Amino acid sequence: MSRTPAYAAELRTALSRAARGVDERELTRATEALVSRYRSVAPASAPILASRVHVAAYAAYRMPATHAALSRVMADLADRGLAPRSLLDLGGGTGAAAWAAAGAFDSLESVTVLDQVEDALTLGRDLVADAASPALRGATFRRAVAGAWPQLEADLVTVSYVLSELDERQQDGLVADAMRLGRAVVVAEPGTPDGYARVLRVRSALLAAGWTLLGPCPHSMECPLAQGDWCHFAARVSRSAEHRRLKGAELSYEDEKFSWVAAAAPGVLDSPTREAISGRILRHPLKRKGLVEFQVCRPDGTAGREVVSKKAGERYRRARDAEWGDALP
């Protein structure tokens, strides 16, 4: 069972109290400053987390995001068999994947987050110092660069929100260290086209070396979406007093709009009782009296208009609770 709920309040808390030493104005400055960054999609010249203040104003600003889109992704793979006892982060930062992914495994034993920044590792080590999970208090944040990572294995590498950082070549060489590394591998980025073009390009790379697709693909063709199309999902952020003041905002939520792929190297699950999902819901579900439409991507390589009446039964009751992003009941 899911423990996502329980490790974001965690989170949030430690969070909280982890932007209590930092000067508000200042806080709000560098704030701006990563807005107006991740708004650009030209890779970085230099690392985007300059500072402490940085650090504290993206883990105030993005982290809650970043661990909502990434708690997602980790319980559907949970869903699907994967059941990983080592986690790498490559470029984790804070540690947003370590949090998601100890939500989602009970198997999860050991997690290890790589980053340059090394004022970003140490905000990590503090924020997991009275996490409940083993897993995460015993998590090592260790200084490391993109192309001289230490030789280190893992069942899972995740590698989130960060290829846009990076030229094309930092990340097909980012994306090899991560297949060398582990036996699964997560790419997650914004649910934006050039983040989508990003994921297809690492799907490529996945596929041509013989892995197997684990989410949120239903098939291994060509992505079946129409010309300006792309493929990306939400996750609901509840966001806390402080994250609503740094962002100016109201509502006491927001969406993390994300696009990710998963799959695992030849041999980690091929096992026959994994059955293949019918297909992934890629638009919210329109639900009207007696039956849900789902626009989906399905098995067969096509994506198109699927409809579930009341007449299905058990299938329609499981469609009225699905939700964009699922696997198709």
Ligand SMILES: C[S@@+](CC[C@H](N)C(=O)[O-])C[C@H]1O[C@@H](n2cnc3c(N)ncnc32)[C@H](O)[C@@H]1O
Contents of the next structure:
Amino acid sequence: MSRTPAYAAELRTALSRAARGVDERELTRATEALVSRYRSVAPASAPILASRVHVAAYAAYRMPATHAALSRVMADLADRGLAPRSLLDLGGGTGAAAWAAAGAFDSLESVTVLDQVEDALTLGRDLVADAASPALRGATFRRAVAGAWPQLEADLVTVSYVLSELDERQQDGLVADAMRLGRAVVVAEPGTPDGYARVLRVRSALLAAGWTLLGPCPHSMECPLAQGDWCHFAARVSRSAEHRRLKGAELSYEDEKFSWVAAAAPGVLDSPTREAISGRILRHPLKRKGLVEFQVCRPDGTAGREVVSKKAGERYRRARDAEWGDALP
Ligand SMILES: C[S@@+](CC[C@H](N)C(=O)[O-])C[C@H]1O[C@@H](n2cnc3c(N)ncnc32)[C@H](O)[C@@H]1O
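With the form predicted on its own already on screen, would you show the form predicted together with the named molecule?
Now the full complex is given, and it begins with the chain already shown.
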């Protein structure tokens, strides 16, 4: 799997073009306000992206990270044989999931992003104006509010970093809507204990409805992670100079932690070519001389240690390249 998402550079160029003309001090203040709001994890009684400057701040400091996380997810699903022709992104904001899907799926022909904040949709539209991907360039950005989505069906529906802004009843309603509108669904959340708890709830709803899990779990039994642990992954995001300035950060990269679940409706993706994965890597692998040690979630519903030694030949060579979040080679 490529570690640099397709279109990351193109998105970066579009983002820096969009940031021109926005007052630097206002942008910094809005970034600080968003950072502290997203830390609080409480349902929002009014849109958090409250103005054009908040939207610009979100796009500059958060979108590269949500795009990087979603790109890992989409690449994983593409490896598993998912090839959606249409994408519907609920609460899609400035379009991070659309960029990630266009980068992973050559099959993608149509993209619709729905959100309650008009300014986010306007910026999303500006960002894709010169995109190389025809699906992205032709994307529709349309205003809609959770609970009253237009009746648009799609091969893939994404709900990315939205649930934490809703109460539990609204979260359940949004997931039910995603399942009603999509043949496959991806939900991503911050890789925190409470983000994982929300993802686990979504996983239960998907399984209760008879959907087939596509990832990250290699099984549909109870999650084996012990109390105090949580299933999450990391995507590396390179920070532009603008990004570093806004966050007052020095490092040229950050690691975005995320939790996710994806599933397909009954009858979708039951092709004989789809192979079950042999495990999911839950931590950074320990690479020592002649062996690689993994913490994995296994297809039998357990989690624990797996070692691949040099004797395994080709499997060992693939194990050396494997990373946290990948399928176990
Ligand atoms: C943290 S942002 C995530 C944006 C985008 N999905 C991403 O991954 O970068 C949450 C988005 O959900 C949207 N949202 C929250 N509640 C909503 C609602 N009730 N109806 C429609 N959109 C909503 C917000 O306007 C915002 O754009």
